[in-house]
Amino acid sequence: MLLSFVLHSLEEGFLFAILALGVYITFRVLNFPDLTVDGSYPLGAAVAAVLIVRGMNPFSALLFSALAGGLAGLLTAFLHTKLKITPLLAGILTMIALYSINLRIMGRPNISLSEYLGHRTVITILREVNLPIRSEYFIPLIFFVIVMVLKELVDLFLHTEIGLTIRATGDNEQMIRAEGVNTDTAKLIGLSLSNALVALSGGLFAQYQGFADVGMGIGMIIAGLASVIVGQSLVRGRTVELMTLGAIVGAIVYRLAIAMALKWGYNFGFRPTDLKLLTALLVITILSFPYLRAKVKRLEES
């Protein structure tokens, strides 16, 4: 029972790690508070679900999910760079618009991808693979490989000329603009890549849980931020490789913490409906811990 619980939490942690990589690009690399995530996550799920129901290969459906997420990020970047709308408001506007767009795509609030209805997903295909390893171990292993491949691709991209431009834009936009670099292009590319990863995570998670829902993106930005913040405290270092690794580790630890709180939280009065409350409390604790630790240290010294 405990092993099954840990493996299930790891599977969800790896899926959320893809989301965390996207959030890392906007919040840490580009220094752009992008709230599009709450809309692009269910967008990826909606696109994947509709395409699978219509008979498309589930792996191809994931590519279209990423493409849709990239377009959502492009819209947010356009609102900010071309129409001069502030980053927070641009993300909120796109997120609100995506709620209606997701309903339009699905045609209803949710879509079932149950294998009993004849829908084949990435998960059902993986379970059919005949290997000398049990499926409960094989699927987490595949998810781990997917996450690490995406991490390496992100690391390589951030070391390219375009990637370095995005990093420089996040560090000091005014200075890099004075050097003649088009920071608007850097934001367009950075936000597109970030939301493509977020939507990919949403599309894969929809196939994993067997349904897509228009409300599944609520609070995803907090989950992504929590993963990045937790990872930053656990994996020390300022290099890109360590920062992306931290985001992945943080996502896994975050999902394990949430899963344990939901599993054993009844002893403290928590219910499954308190998931968003638990997420908020976890993020508040993480963010306030350095301040509280410094305050306690000052009291001890005085």
The other form holds:
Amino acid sequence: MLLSFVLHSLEEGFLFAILALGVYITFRVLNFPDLTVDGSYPLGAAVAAVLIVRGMNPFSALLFSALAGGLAGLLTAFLHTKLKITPLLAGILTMIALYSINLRIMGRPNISLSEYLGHRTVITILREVNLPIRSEYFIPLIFFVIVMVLKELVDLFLHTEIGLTIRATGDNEQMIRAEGVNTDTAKLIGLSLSNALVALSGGLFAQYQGFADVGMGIGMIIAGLASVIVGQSLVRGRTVELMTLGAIVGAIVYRLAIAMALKWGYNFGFRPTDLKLLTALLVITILSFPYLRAKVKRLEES
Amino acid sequence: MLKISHLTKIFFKGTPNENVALRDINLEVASGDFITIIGSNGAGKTTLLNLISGVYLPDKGKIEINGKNVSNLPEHKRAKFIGRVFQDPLQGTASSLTIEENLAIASLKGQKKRLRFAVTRKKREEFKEKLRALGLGLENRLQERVGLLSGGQRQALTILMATLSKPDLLLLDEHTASLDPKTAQKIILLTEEIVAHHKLTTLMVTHNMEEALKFGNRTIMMHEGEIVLDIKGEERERMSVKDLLDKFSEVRKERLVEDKMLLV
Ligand SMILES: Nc1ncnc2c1ncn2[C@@H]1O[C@H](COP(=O)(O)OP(=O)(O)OP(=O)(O)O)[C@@H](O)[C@H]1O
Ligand SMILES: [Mg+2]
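Coords for the form predicted in complex with its partner chain, given the form predicted alone:
The complete assembly is shown below, putting the previous chain first.
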């Protein structure tokens, strides 16, 4: 019972970690507060669901999820770099536009992916694999491998020539322009890569939970941010490798915390619908913690 | 090699705060010239360098580098001709990147960025060599973040970065002003050495009159957006710091008188 609870939380944590990697790229690497996430996450889910219902291989469907997410990121980057709209607003505009677009893609607010209806998801395929270990262990293991491979790819990318210009753009735009880099291009690449990861996460999650819902993106950016921040306080260090690891660890811890609150929270009067409130409270606590701690220290000293 | 004609820059044009930062500047710089630029605060020195490197576009006038009109080229496209070092040591480097990563970016200046590792073993050796020449021990700290370096170390690194791909034009904007005297001395000597070694055409803004006369082969003085003095050769040789200061206050007074005459 407890074991299956932990395994399920881990699975969700791993899927979340993919989103957290994307959020890490915008918030931490590009220093761009990108709110596209709330739209690109359900976009990935919508694309995957529609394609699977139409009979596409669920793995190929994920590729299209990522592609669609990348395009969403491009749109935000375009609004910001070419039309000079502030990062926050550019992200919100894309997000709000995506709400309608996602509805159009799905044709209705909700698409169910079910074995009974003959839909084949990544999960169905993994369950069918004949292995000596049981699928309860096999699935989280595969998710873990997927996350680590993606982490490795992101790490490698951020050490390439292009990756370096993206990191420098987030760090010191003036310097990198003086070094002959078109910072607009760097932002276009960074934002589309980030949202491709976010949409991939959404596409996988839809398959995992067996449905895509137009509202499933609400508050995702805060959840991603919470993961990145929690991770940063757990995994100290400023190298790319440690920071991506932090995002992953943070996502898993965050997801565990949420699952525990849902499971045992009813003792204190929590309902599942309080989840977003809980997330907001969690992020507020994390963000204000350093300030409050310093204040308490000052008060103690005086 | 650099030709500036009728260059004018007006900030907040058409508003009550309109501010003419540069007024019809003409300047011709020969290849290999090392020009020192002096002038009071707000004279337009930084604005001139910013226009040359394309941070802003001019309101009027033309900038040519090696016969090529670059007036409307965006900053990142001019960068391959130009190396810059700023007054603020934080400005010229990316602090969350390591020393070798900063150098790698500089070494790729003007080249297309690709999907391959930015720091290769070969490059690392090359960087080590160059850093060793600075004599600051940075060659053993390649993988440290630049944010951990002191101002002087960062500025030395910025000079190295700015000159790594042998730019046609080196622009230095009071690049020793925020350093302690000893470090400033070290950095200015390092600058001279590198400029001489690569025979770089250089514009150096400074508030130090002694420096202005000691380094380079030509000195210009700016005041209220204009070039009010341009000396080289024998005239410059003969000039002492006191002469220069006298000239400075003379120009100021003259302007004041002119302004008054305009008022009556
Ligand atoms: N980005 C800007 N926006 C508006 N006004 C500006 C800007 N940059 C410079 N100015 C104005 O242009 C004038 C020239 O400034 P500039 O920075 O070129 O002077 P400077 O000679 O470099 O002075 P200092 O010795 O203090 O560095 C000043 O009046 C300044 O207020
Ligand atoms: Mg200045």
